[in-house]
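Encoded as structure tokens, the following chain is the form predicted on its own, with no partner shown.
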Amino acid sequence: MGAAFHDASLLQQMLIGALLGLSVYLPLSCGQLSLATPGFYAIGGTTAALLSTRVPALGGGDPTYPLSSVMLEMAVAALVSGLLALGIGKLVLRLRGIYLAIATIALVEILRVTTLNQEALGGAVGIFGIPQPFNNPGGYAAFTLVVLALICWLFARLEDNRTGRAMAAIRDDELAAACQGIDTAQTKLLAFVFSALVAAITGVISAHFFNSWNARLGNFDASITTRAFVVFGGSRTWLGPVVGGLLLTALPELLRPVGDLRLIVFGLVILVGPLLAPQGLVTPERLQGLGRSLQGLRRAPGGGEPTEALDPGPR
């Protein structure tokens, strides 16, 4: 019971991992360099304990914490973020590289700050006592789990519209995208609130996951960490960053058995990582070449060599 019990939470937190991995993504893939995800992954969580714990009107008494008011509080904390990232990003979006990048972690520390002083949103000290909609890890990781699939559907749909594909041209090369008519600066705000919009609903779930909600969880290390996810699994699809979050959360607790040795193990893999696949794990080539294979075994009776048809030659 007690490895079950430890396996789903691990499973769990791998999950949350990989749904920040893609709210990173998205601006990466407008070629900005923005590290605001944890702001934003903040204020979905921030939003959950207040809403949860000091508005009875939800069901935060009952045993269970009815799901309608999570889906409530999403929404809520979705919106909210949303328009703070739609205000922010119109100012912040006309930087690039590095400046963009100190940008937007000054966004994370203002956020961050200003909650450790404000008694009414949880303060220094934080948010407890947040009411659980499930009763154990394995409940949150199939919620959590239908939640990342669907946004994963809508990564996957957008790759092949017309925004999609627009926001891969500014990455590739912005100046020529604008040349051929394409809304750079707007492509980039809408790139900019849906990654605000992932964030905050996987805050939400986190905040009811932990039980508890500080504000520290949003800050410059959180920065890192989650564009390590990007890095490491790859940037230039959807998938990678899926990858690299459910493997760089699953690592340190899959290297707990060598003791104080497995941070620097950690360290080590995330360094070495990029060196060995500079554009990660998960490319668009190594997917086709998957792809490929994959169809080959198909054709192939029994797994072996596609069987073609002979060809007599001339007669």
Contents of the next structure:
Amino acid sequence: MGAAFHDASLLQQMLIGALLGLSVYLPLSCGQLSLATPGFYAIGGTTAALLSTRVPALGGGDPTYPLSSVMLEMAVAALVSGLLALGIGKLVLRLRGIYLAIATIALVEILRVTTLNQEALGGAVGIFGIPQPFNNPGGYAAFTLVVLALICWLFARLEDNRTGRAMAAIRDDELAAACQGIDTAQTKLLAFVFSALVAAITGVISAHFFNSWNARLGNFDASITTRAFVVFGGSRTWLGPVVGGLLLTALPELLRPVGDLRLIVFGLVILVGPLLAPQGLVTPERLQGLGRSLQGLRRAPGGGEPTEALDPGPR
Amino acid sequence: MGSDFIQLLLNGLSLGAVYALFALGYTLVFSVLGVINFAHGAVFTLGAYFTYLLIGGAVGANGLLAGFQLPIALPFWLALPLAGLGAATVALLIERLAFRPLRERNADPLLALITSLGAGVVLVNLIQLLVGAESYAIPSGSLGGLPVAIQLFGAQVRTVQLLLLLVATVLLAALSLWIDGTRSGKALRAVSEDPTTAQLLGINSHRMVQIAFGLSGFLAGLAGGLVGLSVSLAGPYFGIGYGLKGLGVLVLGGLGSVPGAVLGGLLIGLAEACVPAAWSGYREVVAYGVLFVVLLVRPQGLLGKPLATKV
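Please supply the corresponding structure for the form predicted together with its partner chain (the preceding block corresponds to the form predicted on its own).
Full assembly next; the chain just shown is listed first.
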């Protein structure tokens, strides 16, 4: 039981990493270097923690917390962070590059310090005893997998339709995109708000899974770690941040045997990763290459050219 | 008014001086490379630990170096610049490992945000592994014959704060003189305008980048040692908070502007010192709140050049 328990718990953390990676990826996929994800993640977590422990009508006293209440928390968290993202986004998305990054770091820090100082929001201690909708990590992992699959499906749809193409056009050249009649402000705002929704929903799941919530879970470190998910996995297709989030969340856990050295190794991986694969692990070219060689394998079993999948593709 | 006001002013100014030193380190690197060095906070932390070791401080019971003590105990005024040189060496190493490979590969410069963060994570955890996570204090008697506090206009002023202000002022003046008045300072400005053109004009861009990193590490190391003396070394992570604040100062003053970094540092230091004790929990918000508003109203910062837009 011990090992299985641990594995499911690790899987759950990896899935949360993948969701956060997707949240960071979205603004980035239209060229916006936003680091606001942990702020909205914290809003989701705090909302879930407050509602489930302070509102008895949601069923916090029941042996298993109803899943419908979790859904309700998600809706409230999405509404709160969506509205905030709408307001903040209108202001900050006029900024570019490193300026936008720093403005969003400031936003995350303001949210964190405010939560830390408001007893009603958990204060410095945090909120404990968040009720459990599942009695084992496996249940959480299954639920989160469904959420992740749903969001991945939405992202895949997005990449193929007009809005997704508009985002890619803005990333490549914002001015040219505007000249083509794309409403750049509207598209960037849409990406920012949707990113906030994904982060808030992830926060709700995390709060229940962790059983407690405090302000430190949404801080500057998280801003950069989640950004690393995307850089590491690749920022040009939605699969990149998913892979990056899964791998980089698992890494410190898998490195547990090296003990005290594990964070040093983790740091080295973040340091060396972008040098070896500047585009990230998953790029559209590599996916195409993989698809081609899979087709080749299907036509001539055993006679395909698997090396093609490893081709780094054009830089 | 009177002594309370002077106390407040000095608290704010000495805090602001630290922020300014920090922001200047960012500015130097930003002006030549256009990116933020996220390992800068770790270099600051290292400077504090180097100073502690050089004055003969002993490592605590945790960590691989438990009980370690240098055979020499230098006076503070000698330990501090040496610690600065140590920090500069580490900054050069960071440039070599986290920045130069990206330039050599012509990769997206923003990747340096991640690689430098990786370098920072390695450094901070290396400190923790070697000397443990406990906090250390540089004894206030390290200043030799100087008194711990002196009377100034009727206010009780800690000598450390005056020293901090003095060192920061001297460094800032020297840096401005170097950038504005010397040949190599001019070369640095040329590289920050356009590295390729500078290279064509016979300026060794790589060398200027190294100088910028070395100087920024030196400044951070000194700031770390001084803060270690004035407050304490609150564990391997204590530079990160200052690092974030320095980032805010940097944007407030204007990215790449030296006087801007100084003005921003002093403004935020003073603003934080003016937060009443009852609201001290919100002190951190002041810096970020100011930063947020300035970004929206005047994105180039107080003294920065207007942002160029492509047409």
